[in-house]
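Single chain ahead, by itself, as structure tokens, in the form predicted alone.
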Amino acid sequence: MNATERMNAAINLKPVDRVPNAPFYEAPICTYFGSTFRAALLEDQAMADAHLAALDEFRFDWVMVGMGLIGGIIPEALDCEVSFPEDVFPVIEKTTVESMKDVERIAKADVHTDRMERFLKGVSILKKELKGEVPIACEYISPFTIATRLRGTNEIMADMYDNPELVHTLQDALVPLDIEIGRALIEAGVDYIFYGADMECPLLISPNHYRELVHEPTAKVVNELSRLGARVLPHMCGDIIKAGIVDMLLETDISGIMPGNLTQASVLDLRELKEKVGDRTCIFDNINPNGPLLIGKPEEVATETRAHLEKAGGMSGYIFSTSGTTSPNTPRENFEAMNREVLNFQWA
């Protein structure tokens, strides 16, 4: 099997001749591979480099961009003020509402910037060169996360409680546009969209709040990026079982579910959300890029992800992967030792 028929074997729930491995890679690998941080994340060329260069040394079964695309270029195509340092991620310098007034000049926003034209045109280039052997996947947010980069977090936490009707109208505003960019994306070749959450997570807001505030207009961008083609894979940290988040999730027109953290050193359990989702969807296990992997050795790294994948030895539909974003500063040794272990490992 190549990388894409892999991925598609397990998405379907169907035997795949080896564990697909799928990390939340892309901030290590540009420390790894790039000419520089910020060029890897943002800049055509220099970020299609940086990926094939990781995929001839790790043999991953995607290639993964997008944390430029959320952190900065969303952000600064809906009028935030944003910094791209060389050698960090993008930074929010200033929000762009504070108030109703602001939500119309935000729905008039042209979201092709020169800086999200040359994102595309590094998407084009990776979709050439991998001549559709290994799928390319793009980490993406919703409208109720966009929402926190356009207000600020602690602004439209208050603003559930305080303005919900805020809350509303921003997302209905935003759900074209993020739209729009998934358009954009898929046209340039993305395969997989995971569809980041964590800012509506279980960790930050009430299963109500996401009900009455959160859902609807999830579910319309997540069914037409599905409609338009796309693989959607929402991501979520938090008790995303209890809270009762994953029975929602599963009404919309999703290809599997990538749970996260409970807290900074703990996991969803796997087999309890297998149980959940039975064979309903596939799911992405949650290795902690927290623990062993960005602070412990190698040896401790590669305990750990053997025991991440004997226990979900036999499961039908699972791929692996991180729980989250795998920090830049992550050890090359253990970023190695994991992949080692995925890819030796002895799938029955």
Contents of the next structure:
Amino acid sequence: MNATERMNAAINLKPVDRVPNAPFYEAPICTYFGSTFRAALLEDQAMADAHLAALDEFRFDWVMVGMGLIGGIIPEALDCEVSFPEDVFPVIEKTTVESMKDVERIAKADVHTDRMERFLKGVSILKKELKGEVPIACEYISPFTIATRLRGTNEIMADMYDNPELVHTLQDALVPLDIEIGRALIEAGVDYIFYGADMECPLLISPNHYRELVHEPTAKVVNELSRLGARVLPHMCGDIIKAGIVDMLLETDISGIMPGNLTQASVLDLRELKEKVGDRTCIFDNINPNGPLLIGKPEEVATETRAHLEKAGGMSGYIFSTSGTTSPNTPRENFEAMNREVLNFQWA
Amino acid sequence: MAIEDIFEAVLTFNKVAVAEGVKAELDAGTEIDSILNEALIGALDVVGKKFSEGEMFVPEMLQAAKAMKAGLEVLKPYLRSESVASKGTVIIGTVKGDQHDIGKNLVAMMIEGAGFEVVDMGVNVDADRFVKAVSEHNAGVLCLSALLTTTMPAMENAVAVIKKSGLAVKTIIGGAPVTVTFADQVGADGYSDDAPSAVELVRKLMAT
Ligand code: B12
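Could you present the same protein in the form predicted in complex with the partner chain, rather than the form predicted alone shown above?
What follows is the whole complex; the chain from before opens it.
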């Protein structure tokens, strides 16, 4: 099987020749292979070169781009002031929405900025080079999460009680813009949309608020991107089973779920999630990017990786991954240890 | 209205009821100390715990804090003339390169709720600005937050710069990827993993 066949088989819950290997690898490989961290995140050729070099060495089953897109390019296209430091993630210097009036301005934004076009060009270069043998995944953010970036997190969190109308209206304005970004990504060659729902996770807002404010815009974007031909894979931290969010996501056209976590204490149990979703959708594993992978020794990384693979125990629709962004400071020998385990693993 | 009603009004985010309750208690001659500690600070403590246990969320924390502040506003003129004035100044901020502030804001809110003067420097703050603020406000404790592993070195640097400045301030650090081992390694004076325990830590350090 090539990577595309392997990933598609797993997504469709069909047999695979080995565990698909799809970590969030972008930040470390920008450090290992980028001309600079910033260039590899944002600039067409530098980005494509870094990913192709990484693929050669690590034989991932997907190419995963988009950290610079969600962290900088999208907020900038929607009028935020953003700085793009050389060796760390982009920084939003100034938010842009203070009142309803600003929402009207945002609604008219043209998302096709120069930086956006360069990013899309990077995706096209990768698409051409990969010849359909390796799928491309791109990070992406939900209307609610974009709203917090444009207005400020505290402000949106306060609006949820003081001015819910603004939260609705801003998201309504963002839905078509978000879809337009998704459409452009798909047209450039993105196969999987990695739907980051950071701010609506059950660590931060209540299930009731999710249902009231977030479910509908999510369904609109997810369903449209799926109709346009992408596989949409939502990613969220916290106990999404208990909060009832898995049920709501399953009402939309998703193709997989990736639970996030930051500490091992807050890991969502994969077996429990499998029981919940059954044969409805595939599951991405959630190995902790800030645990042994970042601060341990290669042997510890190998042990933890193997424990995850064994726990998955041949379940259908299982894809190995990390629970979120791996750090750009991940020691290379640790990353190699994780990768080796996955590539060589066979279930008994 | 009794102390319990004010407490309850904070938990149900009822700003008007909190302000009226505090006023009524003042008129009735209730001790300022007990209005502050039992009703206002007590309620916010409960809110912090509920958040840590996943029973309350960020929007609810913000509303409860606003309700509590409505009560504090009424109390403030009396606080100055009494012995229960501010317990000292705390500077807080998220380190350079990092924009995560939800956790930091909750910590700030709870420390303020516990009766300390809090100067919140916001996000993406470099070490020199922290030094300046500490000396300007004569702060007793400096709280640093970081959520990215990439910005933990900036945290280490901030602790080092503060130490080198010779200012008599205690530095405590936190944020999801930060650990007690890291705190020891960089020579911070304290670490805690959630807002209620951050308040305890500040209380302890201010007392020494
Ligand atoms: C919300 C969030 C965001 C929001 C932040 C909004 C805001 N205004 O804060 C947004 C969407 C903007 C964001 C952006 C990014 N994020 Co982010 N984010 C998160 C998320 C989902 C939750 C963090 C949070 O608020 N938790 C809730 C609060 C209450 O908890 P807390 O912060 O830990 O605080 C508590 C304690 O730690 C403690 N505490 C906190 N500070 C202090 C300080 C002191 C002194 C003390 C004593 C205690 C203390 O008390 C708090 C209350 O109990 C985490 C994932 C996760 N599960 O944690 C990722 C996460 C932190 N983000 C991550 C990343 C990668 C990013 C981006 C780079 C993404 C991108 N491509 O742009 C950018 C970085 C931007 C920048 N330059 O900073 C990664 C970090 C990975 C790493 N290895 O470093 C995480 C872990 C997600 C992941 N695995 O992919 N993010």
